[in-house]
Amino acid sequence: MTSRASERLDVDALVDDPRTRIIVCCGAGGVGKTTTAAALGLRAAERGRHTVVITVDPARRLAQSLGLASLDDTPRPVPLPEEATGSMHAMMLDMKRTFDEVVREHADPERARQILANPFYQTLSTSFSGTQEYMAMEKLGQLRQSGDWDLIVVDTPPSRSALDFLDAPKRLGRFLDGRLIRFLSAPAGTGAFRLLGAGFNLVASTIGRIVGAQFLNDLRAFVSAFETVFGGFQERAERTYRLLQAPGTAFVVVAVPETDAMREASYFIERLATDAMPLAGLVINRTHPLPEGPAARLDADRATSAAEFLEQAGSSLPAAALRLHADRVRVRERENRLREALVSAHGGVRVAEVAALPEDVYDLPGLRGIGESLAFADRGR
């Protein structure tokens, strides 16, 4: 195994370094993901970066921690001292909007109008599962594209599986080109379904019984406009993914020290090699590291033995505190296993870890101690 200095994440090195131009915080939801893609974008910002934040974060608990009466789809700039060589921006994915605008840059006119006002369409571009993951990496293409910002930092959505992601695009243009969807928009008078004659008709007529006649027809009407414009969609969804591979582009991935969740790191990690992804490190928030001094130097079973001799001697205030400490050393005991189990499966991925902190982070003086404990993992303050 790796030592335990090349494990570090170097965090400024990350954010200062010039080619860096894309940062994806990714992981299981849950475990921090907001907080640390905010406090990367403003520990970069201040230290010379011109950086965007975009967040799909529902609980827009990242407004306010960066001091923004809200968020839209309009990057906001964010108000930072006086002291700081850069600037930040941030901005909250507003899905349907951003599937609007890719479908009127793709469409003419007339056409975009018909797909816009199609009920299926606007179903499918409010709820459709993968359409958020998918429009997160559109707006992150778009973001790129105008060349505003020289860092772009990524909070993934909060899906169920991290992996979704990264799937979203294929599997969304695998339904827009699926074969049911062809089956049920298919005119019953034409092309290969005239042969079908009668038996094609039974069948459409018992799907629109179960569906709906007008179902149907808004979908015949939605994939016929639609088809003008889906090349344009797989197009930029290729062009995304392969941003997401560039050397620009470095991928953080966040956990909290449970099994659940390093399990889900893991999984990415794996995906992210498969699809030779650029991972940079992995971020363990809520870690409960023990203090230094002699303190840390005794272990759980020599405090809970003290702790007994003191209980049988009255004390009882330093043996409850010996007894805090014996559960503390068994609970970083535990991280360490699930960190270094991590480490060792992943060839010495690089970590930081944030402490666990007694209260969430709601201003910027809190997102500013994270980055100050992401940049100071391990070696020090």
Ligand SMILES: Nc1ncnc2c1ncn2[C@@H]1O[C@H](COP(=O)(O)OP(=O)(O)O)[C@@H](O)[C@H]1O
The other form holds:
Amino acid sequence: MTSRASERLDVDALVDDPRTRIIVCCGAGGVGKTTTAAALGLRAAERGRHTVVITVDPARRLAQSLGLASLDDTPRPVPLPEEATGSMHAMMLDMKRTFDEVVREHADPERARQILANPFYQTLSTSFSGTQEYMAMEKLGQLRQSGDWDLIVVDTPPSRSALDFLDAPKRLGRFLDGRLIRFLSAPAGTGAFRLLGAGFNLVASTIGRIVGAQFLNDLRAFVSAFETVFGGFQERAERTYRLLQAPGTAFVVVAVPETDAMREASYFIERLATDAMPLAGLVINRTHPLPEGPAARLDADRATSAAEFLEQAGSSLPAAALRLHADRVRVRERENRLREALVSAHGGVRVAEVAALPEDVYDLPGLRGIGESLAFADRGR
Amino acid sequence: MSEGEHRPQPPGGASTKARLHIVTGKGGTGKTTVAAALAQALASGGGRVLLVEVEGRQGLATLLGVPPLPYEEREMISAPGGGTVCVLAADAESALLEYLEMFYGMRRAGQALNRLGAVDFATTIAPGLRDVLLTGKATEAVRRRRGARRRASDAPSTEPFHYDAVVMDAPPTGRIAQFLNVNSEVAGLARAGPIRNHADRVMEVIRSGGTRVHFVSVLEEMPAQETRDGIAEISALGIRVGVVLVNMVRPPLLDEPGLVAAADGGPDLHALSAGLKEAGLDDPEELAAALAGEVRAHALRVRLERRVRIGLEDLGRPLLELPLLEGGVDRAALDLLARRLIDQGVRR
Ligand SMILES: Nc1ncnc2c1ncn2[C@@H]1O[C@H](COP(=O)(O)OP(=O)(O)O)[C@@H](O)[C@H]1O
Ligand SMILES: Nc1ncnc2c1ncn2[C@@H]1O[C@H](COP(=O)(O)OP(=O)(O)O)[C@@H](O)[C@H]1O
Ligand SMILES: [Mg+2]
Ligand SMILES: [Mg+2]
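Mind giving me the form predicted together with the named molecule, seeing as the form predicted on its own was just shown?
Whole complex next, starting from this chain.
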């Protein structure tokens, strides 16, 4: 029942190492990526690093206590206590604004205006699946390039799957570079069009019928304006991707002790290995460690039979306490099994645990508390 | 699931003439599980119900413990007292191909489109198209008459419906209003033409008196807040809200005075250690101190859950409850959940 089998993820060693330049927090939706990213950023800053945290979708109250009043895509200083030896900035990713900036930076004003006004661009930059991941990587690239930051902590978008963070940018790049978009946006009668033959006319007209001719016109205008400015989308996505393999990058995979989230974490860890991306370790968030002392030694069966005995005797408070304890022990056993299974499947991945708190985490003291449990993880049974 | 009036529990009005039941809720609250239990409850006593999932997650296959399901309506669950639930894992690509074939007889062209990646393409560049195709598939099943294999409108309307009810395991609360607001979803697409007409027909079913959107919540603040927001958004679209299904309910382990005492000062340590001693446990005093912390946390949680429940009751919709089942949900557990719904008045 103890966690001896897994080695501890030493969070302080990770954030104190000056070679650590980027920490990426990944995981399934809702497991605590944003919380973990902010807590790591804060801990690093209070221990002397000059840190920026890119958050993607902080809960409203957390954003407020980080001084992020609105989505504005600019790092804002977070006021720290005097003892802090480093500094912390935080920003909230605004994917449209990041995208717009990229366009303005690369295109001459006239072409930038055309692109920004294009209806297809507007869909692409606000509601396309994959754009948020693509822009999170863009932003990471920009901040890294600026050289202003000693440590960048990245929170990842609330995707369905943790793998989306790695896959979505390339998928979007492939899509925008794909032969179909090229074909559809080629003016009729050009070489490419003739080469592909008459079957394609049918394809084009069917798509036109479904999505509407105006839509195809917008798409065409967008692709031609965009391409002259950027060259390939895919290449750009791959460039940022390589940043994630660079020395100095560390992935922290976040999960909660439930089957689905742990499975997701497991896939992600495998994928990091395949792509030669450095894994620092796994954070299991919202666990239920048992209190130290005699309660830790009282197992579920013994507690249940004692509860049954006391119920007969009409002693309701102690009976209820023992039933609660039995439940909690079973929960803890399940958590331990899930953790051990993952650790043994992945050759001793390093683990830190954070206990479930009775309330949401939304202010600096709360984040500091999470940082402390991360650093002193592994004490619970 | 009766019309508008607010009924306190038990909501006997959970029986309904509604034929399209859309189940939403915050992710992880149990949408898929509850949708399956609801389908089974609606099918009980000889009914025929279609259970559709639309998010491409194969959640129903996972729940039923079977390999990934194809795009096909399959009889997969039998309901209490006779009755069948057919299951369909719908995806936008297959729905588009089916649509092209059904409305244009474009079978070969459809296949060519698919090979070229055009179907994926069309549904990717126009996310609204994806949603229209999925809601379209569900509403087509709602309107389908017996004996009509294909287009819903082909058969004479005197035939009975093919399905008594259709239950959709829908997108989460954050996306549900957009997903169901089909007309505005296609606003950026063709201004006239087949998809627009299709969207109009879909919208008609969704706005009709035969459709209800049900919300799954658990007794925590965020899911309850999402339920509140979701109900407001859905109502604003002129779509009818059904019931609130409170899932994973745990019974309190203490009586009322015990809860109050434990939540305030902490439980009575003397009574606790005396009991532990009586049960022959080691170290009763120290153990009592440790267990007292667990009891207090439980009492605080029960108090929070009550607050959340009151907030949900104030929404003025019937509340149905489903218990937290130990060891997760398998088919037997699903049966149990369906029976619980029937006990609370869910009928066709
Ligand atoms: N250890 C914890 N105990 C209690 N609540 C937590 C804990 N970690 C995170 N939370 C809360 O859970 C919710 C989701 O966390 P968040 O970091 O936003 O997840 P994600 O970014 O993965 O979607 C937030 O309300 C947060 O305050
Ligand atoms: N009443 C219940 N008792 C116990 N476990 C449940 C219950 N309802 C759902 N679950 C479990 O909770 C998890 C999430 O449920 P699921 O139906 O997949 O939610 P959603 O579709 O909203 O994401 C699953 O593991 C499921 O087995
Ligand atoms: Mg987040
Ligand atoms: Mg689901």
